[in-house]
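In the form predicted alone, a lone chain appears below as structure tokens.
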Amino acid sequence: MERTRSPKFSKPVFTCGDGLRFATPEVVGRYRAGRLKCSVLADISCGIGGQAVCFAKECGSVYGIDIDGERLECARRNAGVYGVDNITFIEGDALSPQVVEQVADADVIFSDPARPAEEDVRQTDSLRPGIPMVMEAYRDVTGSFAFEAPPQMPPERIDFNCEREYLGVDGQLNRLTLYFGPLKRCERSAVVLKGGRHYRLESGVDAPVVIPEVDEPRVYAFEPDPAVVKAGLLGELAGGLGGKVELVRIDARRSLLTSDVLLESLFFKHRYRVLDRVPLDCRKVNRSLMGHGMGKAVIRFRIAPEKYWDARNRIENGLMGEGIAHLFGIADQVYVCEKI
């Protein structure tokens, strides 16, 4: 066991083994527990307790169950770390009849259940304990059930009746949670944490829109965060934009909305303007960089990663400006973007 600072935390926590690598961030935190808020919470697979804390802030009471005595241990330092009081720490299996029968009382059940630290395919299916058999043992406690999952897994390969909520901070996909029964508000939803407050798109809300597929970027390109696009709401928010709005594809896995007009969204990761296309051609590249005062470039389209640094040292080549470029490559052109 050691205390140590990480970004993930304002304060510096007890860990060991594993247990900072997969506690939650206290940002994430915050916000998971408010939207869980009752009177009594149950914690399971609790681990050094980050998730567990913010529960204790918005909750009356929380149970911190964890099979591992020593990340329980870790998990009752960082409580007082935290200054909470109201947090009681169980060792054991949660699955087993004793446990359950200590929380019986809770109004809803959190899990954040172990998963295999490398997966070909994220699945639910290799989630310990697994979600069936966690609202089985707890089916009379509570139909109030979250559990978290790999963010990776889209959408349609979970296949429970749950709202799966694909949460982004900072521009990057951090977690994944299913809620349950009561819990459950939509299919699906995106949440976008930025600067202490939570932005939040459904399915089912506003009417989705089907976005004309075009194949170069306009005047503007907007790059969506990705709990949107994990989420699979790109139409509904093309949807509330209030202009005309197309996607560019970039390759299999990234996509850009693009229009003639500059629109805004909480749910933009960035937002370019395109200043130029020429063909995918290093040199080709270099020239229109100075001519459009760049000093750095940003590739954002696939190269062998033997290939990465060459190609950025030519494009790079002489540059003497203040600007970076972002550049999209499709199909066999460069679209040079300054980010707005």
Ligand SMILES: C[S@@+](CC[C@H](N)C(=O)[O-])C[C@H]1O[C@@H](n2cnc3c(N)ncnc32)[C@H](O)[C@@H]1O
Second form
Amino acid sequence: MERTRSPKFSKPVFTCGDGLRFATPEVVGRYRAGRLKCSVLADISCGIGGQAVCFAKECGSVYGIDIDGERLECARRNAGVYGVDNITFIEGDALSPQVVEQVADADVIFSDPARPAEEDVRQTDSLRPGIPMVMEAYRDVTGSFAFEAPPQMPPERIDFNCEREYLGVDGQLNRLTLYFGPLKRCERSAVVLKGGRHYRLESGVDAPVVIPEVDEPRVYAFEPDPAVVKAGLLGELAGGLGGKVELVRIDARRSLLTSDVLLESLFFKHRYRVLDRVPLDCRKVNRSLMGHGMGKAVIRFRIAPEKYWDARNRIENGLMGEGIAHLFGIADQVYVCEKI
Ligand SMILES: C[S@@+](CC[C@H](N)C(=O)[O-])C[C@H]1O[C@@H](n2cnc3c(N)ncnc32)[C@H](O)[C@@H]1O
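Okay, that's the form predicted alone, but what's the structure of the form predicted together with the ligand?
First the chain shown before, then all remaining chains and molecules of the complex.
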């Protein structure tokens, strides 16, 4: 066991083995604790306690359970680090009747299960303890369950009657939480954490807009937060923008929203002004960048890793300006954009 500093936590925490790597970052822990606030909560796979200490700040009392005694000892010490004394720690298999009966007064069962470090395709079947098993073991305790699941999984691959909440932090897809029973508010949601606040978009509130597709961006391009994209809520985002918006596909996995009007949304990761369109040719791109006073270029299109630096050097050759261009490639054209 060691005590270490990590960008995930505001204080140095106790950890062992892979504990820190799999721990819930404080910013996520605080958000989820706010959503799951209740009288008695059981975190039945609490690891080193990253999430459990946040629950303890919001809930009346918390059970912290883990099958791994060393991790549980870290969690106990981390409760001290964070100054909380309302967690009862239980070492054992969360699925065993002996553990279940010790948490019979829990209002909410939360689990951030263990999962294989690598998997070809992420799936809920490989989570430990497994979701159906947990719900069966605790069915006489409560109907309110929340589980963390791999965020790479799209909503349609989650075959449970639950809310699928994708969480974005700093423009990156960070977490997927599944909410069951009375905790379920909708089918799909996206939550973006920014500046200590959270912003939520959900399915089923307004009818989603069908976004027309276009072949190239208009005057402005908007990069939606990946949590919105993953939750399948681009239509709901477009519906709330109050302006004409279209969709332009960058490649099989990425799309931008685009408009002739400068739109604003908390669910945009970045906004760009489209400055130019040039053929995919390094010299032509370089000339355009010079003309727009750029000093650097960020390549935002797919390029073989071994060709990246050669292309970047040619594109940036002789640039003296201050600006940073973002280059999106669509078909055989490059769109020179600058962030707003
Ligand atoms: C992803 S970690 C949890 C991390 C935790 N949220 C944190 O912030 O530190 C998953 C944990 O599940 C525990 N686990 C796996 N199977 C379990 C079981 N059957 N009962 C209790 N804990 C279990 C593992 O020991 C591991 O510590």
